[in-house]
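There is one chain below, alone, in structure tokens, taken in the form predicted alone.
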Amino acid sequence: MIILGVDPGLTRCGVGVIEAGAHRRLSFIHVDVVRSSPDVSQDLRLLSIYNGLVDKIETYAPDAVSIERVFAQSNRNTVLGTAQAAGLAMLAAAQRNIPVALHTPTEAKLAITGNGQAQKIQVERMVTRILNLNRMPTPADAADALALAICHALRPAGALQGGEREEHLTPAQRQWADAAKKATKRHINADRGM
């Protein structure tokens, strides 16, 4: 399953792409930051972020998109820009029928380090180790995007757990299970040359 993580932001929007294979084996695919200039009007900044996200989604064809859940911050302008960028990521995924999951920073830290209160450097080191990278991804937005993708892979909201039956799944869990099935079929067909 290909997972695209998004750390939303109006100036810098981190994008990280990983593959979650069998037995939770994770592989690095891509990391980048989509940028917008603070010197242009807000509508053009949003368009720039949207176009960059669409480009990443179309290039990497993810099976799921994992986005940081926006929470209230003291700086209202920052939270508004972050929420708008998160909405653009959700829109770009929804237009392509790609399931979206929202994860809080605490959930991502917990999934990556085992500590929901971990420092940023601890998360960056674990992302580097988990994905077997030669160096830590920079800037921090890029590392955060990879952390969100890893979080989604390690905390699958919809993967059937032992003993669960499909009729007991929430709609979001059902979407995840369907995406996992499609990804498996796509990889099997690719292996067969179809």
Given for the second form:
Protein chains: 2
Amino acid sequence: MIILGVDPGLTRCGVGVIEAGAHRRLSFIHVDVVRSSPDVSQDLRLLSIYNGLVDKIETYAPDAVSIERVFAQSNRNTVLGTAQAAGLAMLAAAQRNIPVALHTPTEAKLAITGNGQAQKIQVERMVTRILNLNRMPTPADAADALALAICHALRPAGALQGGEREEHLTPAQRQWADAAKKATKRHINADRGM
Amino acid sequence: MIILGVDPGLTRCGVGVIEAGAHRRLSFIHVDVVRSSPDVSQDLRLLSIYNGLVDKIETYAPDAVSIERVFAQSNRNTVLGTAQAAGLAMLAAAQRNIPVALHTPTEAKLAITGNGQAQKIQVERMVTRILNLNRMPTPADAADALALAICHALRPAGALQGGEREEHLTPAQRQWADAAKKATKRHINADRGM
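For the form predicted together with a further copy of the same chain instead of the form predicted alone, what are the coordinates?
Let us now look at the entire complex, which starts with that chain.
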């Protein structure tokens, strides 16, 4: 299963591609940053981000696209551009019938380090180790995109996705769903400075 | 000149099309609301909004697309979906080399009623009068989309657009640019409850 992770941004949009094989074995395929110039108008910036994402999706033909969930409480200066870039990634995937998963930064940290409040450097080290890389992926947006792909690969089988209902979960699935919910709530509160 | 106005939204996205002829004569062409179901996942919602906007743009072949500028200070519950819908409208226009203009609600009110703080009902009445309609356009999103199209048509010749520089403005253009800036600032402050 090929998973393409997206760390959305209007100026820099991280893209990381991994393969998830049997026994949760993960392999690195690709990492890059899709950019747009701050010197052109916003519609042209969105067009270049969209074209860059479409190029990556068509090149790596992922079975799933894992995108960082954006919160309205995030950095005010960039949140709208970030949300728009995430929207373009969702659109590009939906146009190709590729399932989309949204994961919070807390979920990614939790899946990768076991700690939803892990430091950035810890996450980068674990991404490097999990994917057997010789050195940490750079730049940081690229590492975050790989982390989102890994998070999606490592989520428990049957973990709750966006539109799914909770009634029919097994006890293990329920446990993960509850943990993910708590993590999301913590993340929102952390963003609010609570 | 055909102008297509967009009042962005994830659940309801207003679209209004007008023709701006000689002597600032404006004629009504079309008004509608593009919808997405809240019951499907966000990527599929964005896909239906995008497809609906592309359909309108290809049907009415506008010379310009005028979109309401979204502010991070707006309603927290809907601002990200609104920003994403605005992003899709920008993308759909940019993909067809159609110029995009972003106008604030204050600019639209100012252009249409002469008062940047006008009530919604005043704007709707003026839209009805300016376009010689028999009755007020409904629903409200549709009226707002027409207002954005009219605002773009009535802006002073040479009014400052997104990426343009201010150094080479005539005194009249400078006056409008200053008024637009002040209006934008007032709008942001109003949104912040200041």
